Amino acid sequence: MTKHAVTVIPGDGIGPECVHAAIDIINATGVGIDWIERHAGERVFKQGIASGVPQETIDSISQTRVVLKGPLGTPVGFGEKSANVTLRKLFETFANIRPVRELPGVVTPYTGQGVDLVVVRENVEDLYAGIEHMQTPDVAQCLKLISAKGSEKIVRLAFEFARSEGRKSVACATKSNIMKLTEGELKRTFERIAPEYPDIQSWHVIIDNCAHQLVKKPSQFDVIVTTNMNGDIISDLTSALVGGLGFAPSANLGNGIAIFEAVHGSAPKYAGKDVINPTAVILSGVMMLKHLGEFAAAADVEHAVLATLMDGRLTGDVVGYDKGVKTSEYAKHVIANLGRRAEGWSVRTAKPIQMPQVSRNPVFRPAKTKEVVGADIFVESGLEPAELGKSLESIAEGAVLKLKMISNRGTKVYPDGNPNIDCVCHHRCRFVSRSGEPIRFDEALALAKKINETHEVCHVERLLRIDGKDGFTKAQGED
């Protein structure tokens, strides 16, 4: 019998109760697993390890390459980033797969509609890169990073996952009507790759309309691929369609690494009370069994969960904590139902996911031409736009760059700016080549240095023209 080594992280709050229930059920299938317990999260933060992930846990995951994890708490006021995010980034689990489906006995406004969909969320880029700066004392900035490589990987993974489960469609949800370069990168990548999967229907939907359509008619969706923050939000929405986060499993996948966890948090107020719903962690275990190639056992556990719910064995989050079955009792019912099939309900026949093979070259999409045609020089100033503009024009006199416009939070305020704008002290001052020819970036930096003698420069961005196309967007009102 094959024995699989799996790193298990019980987690914080309700995590240990849920994880131990899942382990008991998986062990009862007869699948041979060597569970290697390690820790992360709050107890590790309290040991003074700022990342929340100790080296022994990292070493174990590096060896086993498979993790079943309980929810981890992120303390406020100490520690660094979330230990969950740290694990995803350490092991480059670039894809977060979050399935939801209608379940027997769990009554929602969508009961009977056959909700059965999956959100495939990019997992390491976007605003969750966590690159933030205070630009001025009262203006904060967060960098939204979307790469061509990251988009390629998540789009291909979404189509490959759809194929692995026999799903028929993939929708790409973005906010590319507003963020044409970042969110637009995912949309353009999706539209380029989709024809390689002629067996799968594909279409694009704006993310806010996607949220609207999920509430209006969720059954129209099969697989949704989207960026990190969008995916975080709509996957919580989709879990509510089928009964809540207690029924929402997930997988974090990278090349040769997989971390399985519930979507929900650690819910410390319920810890140790034996009342919490372990279904999300159990179904995360089902996803893990599929990853390990134990498809028969995965189907047995999923059927057993369906049968248990069909029998009315519901936890407190569904029927009230004074009426629900205990966490430990629920797990025992699932074990007793192993081998049983829930009449009228089915599970998907799955195949191994073909992970996308994408070049590891950091220069993923080299440009044929790249020219600097100007610079956005961000200035902290309390001056009115007209006064600041005239001052900058005077400073730039004789330079290779001239002031084209000033914007405030994305809207043009000089020249001929909108007088209704309630400006803050953070101004984007766009300088362009006076001759129309490309410039050297050091010329822009020299101008920024000169401006800084009079005004406070807080940031400089190149304006690039890449392969003949502008690599920057215009302000609202800019010609």
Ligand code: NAP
The other form holds:
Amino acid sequence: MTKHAVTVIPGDGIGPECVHAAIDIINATGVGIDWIERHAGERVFKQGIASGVPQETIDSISQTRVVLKGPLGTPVGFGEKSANVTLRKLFETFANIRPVRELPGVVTPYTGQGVDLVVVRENVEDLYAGIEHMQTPDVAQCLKLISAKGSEKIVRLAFEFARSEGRKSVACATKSNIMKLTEGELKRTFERIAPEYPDIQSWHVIIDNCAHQLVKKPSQFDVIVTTNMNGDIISDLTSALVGGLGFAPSANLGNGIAIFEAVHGSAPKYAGKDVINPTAVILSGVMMLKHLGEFAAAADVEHAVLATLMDGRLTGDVVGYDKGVKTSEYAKHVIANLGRRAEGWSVRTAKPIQMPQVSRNPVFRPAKTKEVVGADIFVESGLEPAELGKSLESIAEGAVLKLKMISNRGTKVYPDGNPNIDCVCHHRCRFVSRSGEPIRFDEALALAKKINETHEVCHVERLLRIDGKDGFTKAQGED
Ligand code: NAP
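Write the structure block of the form predicted together with the named molecule for the protein whose form predicted alone appears above.
Below is the entire complex, every chain and molecule, led by the chain shown above.
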């Protein structure tokens, strides 16, 4: 018998109850697993380890490459970053796969519609890069980073995942109508790669409409690939379509590494009460068994969960905490049902996912032409836009750059600015080449330095034209 080594992190709050239920069930299938228990999260933060993830946990994961984990909490006042996000980033688990399906006995407004869909969420980029700065004492900024490499990896994975489960369509959900460069990168990548998967139908949907359509007619979706923040939000929504967070498993996948966990958090108010629903972690265990190639055991556990629910063994989140079966009893029912098939309900047969082959080297795609055509110089100022504009024009007199416009939180306020704008003290001052010819970036920096003698410059951003295309977007109201 193959013996698999798995790092198990019981986690915080309700984590240990859920994880132990899943371990007992998986052990009962007869699959040989050597569980190596390690810790992360609250207790680790409280030991003074700022990342919430100690070295021995990192070492164990580096060895086993497979993790089953409970949710991790970030106690207020300890650590700067979530231990979850740290784990995802440490091991570059770039994809988060979040399936939901209709379940017997769990009645929702969608019962009978056969909801069976998967959100494939990009897991390391976007606003979760966590690069935040105070630009002024009262204006904060978070960088939304979307790379061509990250987009390609997640799009390919979504299609490969669809193929591994015999799914028919992949929808790409973005906000590319507003964030043309960042969210647009995922959409363009999707449209470029989709023709390589002619067996799978592909379509794009704007993320807000996606949320609307998910509530209105969820059965139209099969696989949805999306950016990190969008995926975080819509996957909580999709879990509610099938009965809530107690039923939503997930897999964090990277190259040669996989971390399986529920979508839900540590729900501290239920910790230790033996009342919560462990299904999400158990189904995460099913995903783990598939990853380990134990497809028969995975199907056995999924069927046993379906049979248990079909028998009406429901936890308090579904039927009320005064009536629900206890977490530990639920696990025993699932174990007792191993080998049974839930009549009228099927489980998907799956094949191993062909992970996209990605070079570990940084992608450096030299442009054919890359020209600096201006600079956005951000200025902290309490002046009225007209006064600031006049001052900047006079400072830039004789420079290779001229002021084109000033915007405030994205809307043009100078010249001929929108009088309705309630300005804050953070102005994006767009300077463009006076001659129309490319400039040198140090000329923009020299101008920023000069402006800084009179005003307070927060930062400078190049305006690039890459391969003949503008690498920046216009302000609202800018010509
Ligand atoms: P949460 O722990 O997911 O709980 C929110 C609510 O969802 C609970 O109060 C409960 O709803 C319901 N719920 C969640 N899991 C359930 C289960 N297994 N069975 C039954 N009901 C369940 O979200 P949170 O309260 O926002 O976060 C608590 C902590 O978890 C935070 O420290 C957060 O950072 C952390 N977190 C960790 C992860 C992770 O490790 N991956 C993910 C998310 C959050 P009712 O109140 O309606 O009964």
